[in-house]
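Form predicted alone, single chain, as structure tokens, below.
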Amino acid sequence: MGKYVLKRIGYIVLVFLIISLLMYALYNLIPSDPARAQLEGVRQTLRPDEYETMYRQLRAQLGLDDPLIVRYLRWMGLWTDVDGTFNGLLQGNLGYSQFFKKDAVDVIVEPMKNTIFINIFSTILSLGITIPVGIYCAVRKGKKFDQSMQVVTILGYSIPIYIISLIFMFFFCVLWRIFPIMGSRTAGITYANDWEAFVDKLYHITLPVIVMTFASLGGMTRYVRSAMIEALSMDYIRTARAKGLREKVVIYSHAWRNALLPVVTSIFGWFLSIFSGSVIIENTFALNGMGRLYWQGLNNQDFELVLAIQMFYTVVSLVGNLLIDVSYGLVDPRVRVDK
């Protein structure tokens, strides 16, 4: 297991470097000039020759006249900066946000906390619902409850998440006035302590979490149901029942353990996909998260900030795929991941 994990980490590093190079090259193909963006505020106060001199000096200071590969290596922290030091991604420098006028790492910290906070809650809630419902539908295949859930899951799987968001906003915010329609905190309020701030944030993200949970019920429930149906049709299940084992032991100790292997893949894959789905949710509910920040960066051509967020999603995907492979051996001892 240890050798396999080390080898996979080596692959992750290689893939990360390739993806980062491609993304950096792609964003640098978009017409933009960070030096002119920084001088936008003082352009009107300078004579044309003064502005041009300052512009050339700033380009040299930022290293914008260097070849693309040199700028990429400098951005990664594998090449010395113009001042002779290493100050790139590997050293914790995620770049400078031209729109927010501060380091990208300072811009990302709070939205990242909010995005992880929302996704963790929706994941726990979704798995707590989909796994029992999927098992129950598989055990009672073809019954009225199973047929009803098939209709519900197909609807949930087919309707886009932004449509679900608008429907829930109409009922819970406009019609019943239970939850706020947008934002992650109450405007103009001063919190007495951290607990009060936490409760207020929890109140604001409840509806987005409900929407993300509802949107994920369809796909995950069908995955669990199909995996359990396949496991329950195997010969060892009939043998276990013939031996007189209780039905709960047959379902949870025998069938569910063997159905867990394909479900694990689906769970991790779905967990990674909800980060991309949160882009829509955060924009719809005006939440201060990574998805909304990513959209703002694209609209304002703040490409260093966008690259930093893109690298976050890349790391999440690569580490998630490693966890999927390692979990195979933990869930099913028959699968060997050490070779």
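Because the structure is a prediction, the values reported are computed rather than measured. In this text, rigid core is short for the largest set of C-alphas that superpose within 1.5 Å between two forms. Residue numbers count along the first chain shown, from 1. Compared with the form predicted in complex with the partner chain:
With a cut-off of 2 Å and the rigid core superposed, W295 has a Cα displacement that falls short of the cut-off between these two forms. With the core held fixed, A286 shows a CA shift below 2 Å between these two forms. Comparing the forms between these two forms on their rigid core, the Cα displacement of A60 reaches 2 Å or more.
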Given for the second form:
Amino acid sequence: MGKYVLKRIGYIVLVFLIISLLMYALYNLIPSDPARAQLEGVRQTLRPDEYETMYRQLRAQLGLDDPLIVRYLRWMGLWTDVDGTFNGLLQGNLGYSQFFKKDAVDVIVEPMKNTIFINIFSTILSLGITIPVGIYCAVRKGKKFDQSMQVVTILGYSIPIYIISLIFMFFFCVLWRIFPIMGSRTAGITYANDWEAFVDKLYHITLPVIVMTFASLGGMTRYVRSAMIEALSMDYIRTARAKGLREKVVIYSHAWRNALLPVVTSIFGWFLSIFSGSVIIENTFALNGMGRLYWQGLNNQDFELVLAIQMFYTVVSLVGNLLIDVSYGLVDPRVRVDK
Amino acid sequence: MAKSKKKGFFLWRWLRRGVMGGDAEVRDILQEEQVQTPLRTVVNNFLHKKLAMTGLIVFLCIFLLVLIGPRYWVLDLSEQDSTLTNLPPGYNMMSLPKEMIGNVADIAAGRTYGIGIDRDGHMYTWGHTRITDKIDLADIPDEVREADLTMIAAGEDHAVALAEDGQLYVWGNTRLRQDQFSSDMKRAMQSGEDWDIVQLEAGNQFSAAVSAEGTLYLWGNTNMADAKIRSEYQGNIQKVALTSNEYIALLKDGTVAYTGYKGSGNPLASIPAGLEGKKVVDIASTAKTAAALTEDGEVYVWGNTGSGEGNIPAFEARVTHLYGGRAHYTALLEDGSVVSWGNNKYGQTDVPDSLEGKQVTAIYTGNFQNYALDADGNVYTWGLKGFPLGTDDLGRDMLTRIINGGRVTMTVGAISVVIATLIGVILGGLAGYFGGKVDILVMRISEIVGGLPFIPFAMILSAVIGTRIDPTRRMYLIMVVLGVLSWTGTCRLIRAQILAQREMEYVTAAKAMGIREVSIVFRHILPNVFSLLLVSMTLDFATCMLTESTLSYLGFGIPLPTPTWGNLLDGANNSVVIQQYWWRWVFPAAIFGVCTICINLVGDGLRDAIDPKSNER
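Next up, the form predicted in complex with the partner chain, please; the one we just looked at was the form predicted alone.
Everything in the complex follows now, all chains and molecules, and the chain you saw is the first one.
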């Protein structure tokens, strides 16, 4: 097992390097010249030849004339900078956000907190709903409830999430005026204490959480249901029933434990989405989260920030895949992952 | 062989079976087992699934609509009209109330509504009369309701009515001084002197009245409009015609003049030379042009004739009257027939055939509407009746945009799926067929691509490359991006299938018979995989459409003004649009939702049909 994990980690590092190189090259396709941008302010005060020498010096200083691969390695933190130190991603320097005039790390912290906050709620809620509903549907397969749930889940995973948000907004924000339509805090408010701030935040994220939960119901319910049906059709269930066990014991002790195996693995992957957030939901509800920050960054041409977030997304998804595979082997000893 | 018995297209057979209530061709089980190809079994299984078939039929209807629809609802990307913004769905803009038929005294055609008075002096409104949230032209003030009205005029956002006792009423939007009469007017109105009004006109935030004595009264918002008259012309006016921001006057001596102050450099002020020395009997105007009718029946049009107002048709009889809408003219001829020309976007110039042979006594034309009155008192209408699905914030027809947007979305979805399937089948086939190092390489590549976070990656590709190319190329770019990012599922499927099928008995049998490897792969294995491929393509199609619309919704897909089902909803997430302009998001969302649901139903049905065991799940 340990060997397998090590191998996979090595593989992840390789994939991460490839993707980051691709992304960095893509990012370098954008025509921009930081040296010229920095000199723009003093351009008028200098004679053309002075300007030219300063420009050349600055280019050399920033390392802009080096080949792409060197610049990439520097950005990654694997090659010495012009001043002889390592200062890149691996040293924790995610770059500088031109739009916010701050280090990308500082820009990301606050949205990340928001995103995690929102996603924890929605993940717990949807797991709390989908697992019981899925089991119930499987046990009462073909009954009215099951059939109607089938229709609801098809709706859930077919309709784009932004349309679901619009419909929920119409009912909850416009028609009944229960929730605010967007934003993550009441405009112009000063909080008396932290508790008030927390309640206000909770009030603002309720609707996004409901929408996210609703949208994720479809896939997960079907997954749990089919895993459960599979488990219920096994021979050991027939044996358990034949020896006279109560139906509850059969379902929860025998069937459910085995149905859990595939579900657990997908839950692992799902928990990772807590960090990445949903670009669509955060945009629709104007929540200050990772997805929205990414969207803003792209719109503002703030590519160093975008690149940092993109790398973060990549790491999250790669680690997620690893966790899914490893957890599969952990929860189900029959699956030998290190083969 | 059962094969020869089964004639005809499967849909036809399915229909026949539905009608006759049973399978006419009864085959014994052995025959069916032996002869049916996997594909045929799948089709047969599929046809028995009601939900999936409903999904298929609904999807095909939508598909045909967006395929054929753009021929009839032609998209004009530069289209916009400030007077037609945010109109709700409806088709009643020219539906006169029953009480008025046969009793019409005057009709004023507004931008999306009509106002009429009958011979008893009662007033009626119809069509979309709401100007803003608070202002509705149908809320006629009580004093207007009670007054005996003789003349009315409908402007952009206000209406003017003249009572028998000479009192003028203005209602509607009065925030821009539309109801502020000048002191001269007030005096004349009170004394009745020089106040025998013969013509009443209302335009874009300003209004005009002409008295029998030749005095022109102008009032309203003069910031935009040239609503003033040079003193040398005052008292000499016979008729005026209002354009959107100016007016043209017919003087009592039969000449046409631009009598306002903003004439220099204005194409409207350059009266055609052909009119010189001729006596003009009637004038009319559209938003940007003016027209004059001379005594001997010649029609001249001048101004900014960009909408085709200048294409004057050949008249079969002498023209007696001219009327102008927003971008079209209507002429009444001596023999009682009617001719319209100019912009025909909303059918403004399609004079109804039923008007043929009728003696037309009066025509009321304005904006996009025409009303003709025959000698029996019947009213004939042609022009803009309404928008079945409303209009958006730039005055564009939602129906046209939804249909054309559907075509774009479906094209992008289909081409992306084709690209993804091609890549997937080729790479998957290579991996499955060759195995070994090729297999490892392909699977690693597919893991990398599959591991990329999809939406963010597509967004960055679109943002980095897409900003420097024109919209059409950007559309191709989106197709390629979607295709290149979504082939991994197909690739894995094909590889797994080929690996599995290679171990099957029939392949062993084929090998034993000495059939070539290539032939085994393409003639034996691929047909067995095809049905599964079909399912994955169907489901991928829905996914690609969803992704495209999501990207467009976020602003990183197909850019406006090209419509797609995603970017139609762009800007819909604010309370004003959600509540007041519900048609702007409900209709695109509904058709798109129905479409993706149907595709998913079809995909699920196909999957069940291919693997009957999964029915039990």
